[in-house]
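The chain that follows stands alone, in the form predicted alone, written as C-alpha cells.
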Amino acid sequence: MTAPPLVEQQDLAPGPRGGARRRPVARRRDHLVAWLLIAPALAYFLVFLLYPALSALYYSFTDWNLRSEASWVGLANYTDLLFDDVKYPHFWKSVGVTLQYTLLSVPMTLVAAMVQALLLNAIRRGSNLFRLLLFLPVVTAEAAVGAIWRWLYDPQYGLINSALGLFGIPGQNWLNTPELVIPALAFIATWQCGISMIIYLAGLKGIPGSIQEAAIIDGAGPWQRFWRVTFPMLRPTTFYLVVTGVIAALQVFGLVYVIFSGSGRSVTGGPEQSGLTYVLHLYLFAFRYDAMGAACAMSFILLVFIMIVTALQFRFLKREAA
C-alpha cells in the first residue's frame, strides 16, 4: 500500500478522539487564498467607493472649486443650501421637481410592468421573444434613449404628435411647456420598465397554480382573481419595487441631462427649470458653477433624505406587504 501524499500527512493530525484535525498551517493557507480571492473586490470598494465617499464628506464642509485650495467653512454649505434662497435660488425647485417626477414615474412604471408581466404570463408561445423586446429599453444606453425621445417629442417632426394627429388631438410642445416636462420624463421611465416587468413575472411564476384553480372553482372571475389572489401574493414584490423605484427616481440624472443638452442648449432643466432634477442641479454646481463643496453637501443631503424615505417605506409599506 502506498503512503498518502506528504502534504496531506503534514496538514492532518489525529484529533482528540482519533479523527483528523487540520493543522494551523493549512488553515492559514486557506485564509490567505480567501483574502486573495476577495482582494479585487475589496480594492475596488476601498479605492472607488469608500475613499471617494469619505473625501466627499470632507469637502462638503469646505469651499472648493476644484482648482484652488479647499477652505474649511463648517456647516455653511448645508445651512446655505437649505435656508439661503438668494445664494441657491433653485435648490428647493430641484427638490420639488424630483418629488413630482418620483410620485408620477414610480406608480406609472409599476402599473406598466404589472400589465406587461400579466400579458407575458398568459402567453404560451413566443413569450421569450416578447420578453426580449420589452427588456431592450433597459439595456439601451441612456444617451441613445435621450436622443431618440428628444426626437419623438419634437413638436414639428416627432412621431408622438403625428400619432396624436391621427386621432384629431392637437400636438404638444412637450419639452418646452413647463407643465408637460415632468409627464414626458415619467412616460420615458415607464417605457423603461423592463426590470420591474421581469421581477413581476418571476413573482407570477411563483404563485401556485392550485390557488388559481381553487379560485376558478369558487366562481371568481379574472378581475376578482387578480384582486383577491394575484395582487395580494405579489405584495412583497411590489414593496421591493416601490423601494428600489423611489431610490432610482430620486437619483435620476442621465436621461434629463441628455434631453436638455446638446444642439447648443444650456443644461438648465428645460423651460423655467421645470426639469431641473436634484442630481442634475448637483452636477451643475460641481462642474458648471465651480462649487464642488456645495455639490458634495447636496449629495449627503440626498443620502439622508433617501435613508429617511426608505425607512418610512419599510415601516408603513412592509407591514401591508407582509
The other form holds:
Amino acid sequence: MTAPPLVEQQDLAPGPRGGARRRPVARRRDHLVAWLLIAPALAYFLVFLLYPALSALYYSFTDWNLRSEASWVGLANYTDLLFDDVKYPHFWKSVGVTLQYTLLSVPMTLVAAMVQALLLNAIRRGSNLFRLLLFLPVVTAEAAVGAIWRWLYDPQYGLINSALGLFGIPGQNWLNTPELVIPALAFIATWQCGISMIIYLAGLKGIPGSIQEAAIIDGAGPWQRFWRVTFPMLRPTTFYLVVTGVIAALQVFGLVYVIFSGSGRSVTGGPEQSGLTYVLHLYLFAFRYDAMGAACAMSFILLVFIMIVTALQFRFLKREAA
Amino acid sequence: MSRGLVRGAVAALLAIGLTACGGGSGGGQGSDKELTFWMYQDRTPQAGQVIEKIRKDFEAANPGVTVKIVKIPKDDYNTKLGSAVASNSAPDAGILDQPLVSKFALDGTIKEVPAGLINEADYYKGALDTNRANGKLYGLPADQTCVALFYNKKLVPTPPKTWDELKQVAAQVHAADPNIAGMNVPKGDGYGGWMFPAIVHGAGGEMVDDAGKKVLFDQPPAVEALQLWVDLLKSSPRQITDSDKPFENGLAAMTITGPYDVPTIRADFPDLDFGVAPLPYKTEPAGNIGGEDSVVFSTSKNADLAWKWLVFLTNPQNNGQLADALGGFPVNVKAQVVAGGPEQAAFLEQLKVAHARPAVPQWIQINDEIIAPAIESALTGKATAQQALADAAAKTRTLLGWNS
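For comparison with the form predicted alone, produce the structure of the form predicted in complex with its partner chain.
Every component of the complex follows; first up is the chain already shown.
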C-alpha cells in the first residue's frame, strides 16, 4: 500500500502500445482498492483468528490460570495430558467418547442425508416444502434442540420410548445409561443432517439426465442405477462430506453442553463421563478448572490429530473418489 | 463514486473499531472518586431497584463518590472477570463465586480484608468461612443459600429427621406405589458432589482438613453418607427419577434442592403441595452453603473506599434487601430477612449449621473429576462406597501433594 514509485509513472508516455503500458498503474490502483476491500476480512483474520491461535500456541507451553503471569513449563502440559492420569483422569476417556461419536454420527448422517436427498430428488410436487422441513433442525437454536430431545428421550414420558413400546421393545433410560449416551447423541446429529442433504441434492442435480437415460435404455433397474451410476457420480460429494463431517464431529460441543447442563444438572459430561467429549473436556479445563495452559495444549493436540486424520482421508479416500 | 464509498466505509469501520477499543479501558481514574463494582445481572426488575437504592444511599453518605455498577449475565461472569483480570482492567470490587475466593486469594488477585474492618461475630460463620484461604479472610459474604429437603405433603405427611427415618419413609412410599420413587437421590455429577458434603457433615465428618492438609472423605462418616444414597436407590429407581422434574411431577416424594427452586415450582406446578425441612442427619444437623462473596481486587486504587462499600452492602440495614435481590439469605446475623413463604424457616435453620466447602483452590476440579465419579461408581454398584471413596481420596492426595 505504499505510494507508487515515480520512475514507473514516467513510463506512462502514450505510444503504440499505450493501452498496454497504462495497465500497471491502473492495476496498482486496483490493488489499493482490492486491499481496502479485503482489509476488513484480513483484519478479522489477523486479529481474531491468527493472533489468538498463535497466543494459544504460546500459552500451551505455560501454566496459566488467566489471572497471574503465565509461567513457562515447556512440554509439561502435553506430556501430563497424555500420560498423567491423576492430573487429567478423563483425558483418554474424552478421546474415546469423541472417536465413538465420530464413527457413529458421520456414517449415520451421510446415509440419512443421501436417503433424504434421493427422496427429495424423486418427488415432483412439494419438494420445496419437504426441503424446508428437513432443513429446519439445522437452523433451530441449539438450546431448543437440547430441550426437545431431553423430552423425547425422557425415560417416563418420552416419545421415543412410547414408539419403541409399540413394537414391544422395553423403554430405555437413554441419556442416563452410559452405553446409550453416544448413540443417542449421534442420533440427534443424524436428525440434523440437513446441510449434507442439501449438498447431496445439489450433487444429484448435477448428474446429467442423459447418463441415467442411457442406463435405463441398457436395462438397468433402479437399484443398479443407484449403485452403478448415482453413487459413483456422487463420490466427490461424499468425499467432501466425510472430510468436513469428521472435522465437525471431532469438535462437537454445543449439543453435548446443552444436553448435559441446565437446572439441577452439571456440565461434567453425563453419567460416568460417557458424554464428556473432547471439546467439552477442554472447555471445563479452560473455564471451570482454571487451567488455560492445559486447555490450549488440548486444542493443539486436537488440531494435529484433525490434520493427520484429514491427510489420511485425502491419501486413501480421495483416490477412490477421483 | 464507488471508490469513494468504499474508502468512506473503511474509514468509518476503522473509526468505529478504534472508539470501541478506547471505551474498554477500566474505570477507577479521574479526580472525583469513582468506584467500579461488578455483579450479576438483576434477577428481577425489583432487584435492580433495590441495588439502585443502596447505591444512591452510599453516594449520599459519601459525598464526591460515584459508584459505577456493571452488571454481567451470570453465565459469562467468571469468563469476563478472568479476561478483565488478565488484561489489567479488573474493577475495584465485585461479586465472586464462593469456590473462586481461595483461588483468587492464593494467586494475589484479591486483597486481604484489613484488620478491624468488621466484627466477625456479626456474620453467619458458614458464610464468612467461604472467604477464608490459608486461615486469612479475603472477602465479605454478600448473600448465602443452602439446600434442604423438599417433600411432597401428599406422600410424606411428616418429614424425616434422621437418616433411618429417611430410609423408612422412602421405602414406605415406594412400597405403596411402585411407580413413585421415595427420593430423588443425587447423582454422581458436579451438582451431586456439591451436595454430598452436607450429608457427610450430618454424620459428624468432614471432606478435608485444609489447615492440616488431610483428605478425610475416605473416613467412616463420608463412607456412611455415600452408603445412605446407595441404600436409598433401592426405593428410588433411576428409571423414575431420571425423568424430567420428577419431584415437581409427583414421581419422587422427596428431593434435595435450594430456595432458588421455590418460585419456579410455585409458578409452574401450583397444584404441588410441598414442604421444606432441614436435611435429615445421622449425628448432628448440618448442611452445605452456596451464595456469593464480595471481594476487592489487588489492582484497585480505591481499596479503602471499596471495603467501605462492601461493608455497606452487608450492614444490617441493607443486607436483608440485597440478599433477597441476589436470590439468597442475609449473611449479617442482625439483618432482617425479607419475608417469604413458609419454607423460609427450614432454610434459615439449615444456614445456622452450614459448613463452607474446603478452601482448596483446585476444589471444583476435585469435586467434578474425582469425587463425582466416585459417587457415581458406588451408586451404580461398580464399587462399594468404601472402595470408591478410598480410591478418590488417594487420587486427591496425589493431586494436591498431601501424601503425608
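Positions refer to the first chain, counted from 1. If you superpose the two forms and keep the largest set of C-alpha atoms that fall within 1.5 Å, you have the rigid core. Quick caveat: nothing in here was measured; it's all calculated off a predicted structure.
Once both forms are fitted on their rigid core, the CA atom of L49 lies less than 2 Å apart between the two forms. Note on L32: its Cα is shifted 2.6 Å between the two forms, core used for superposition.
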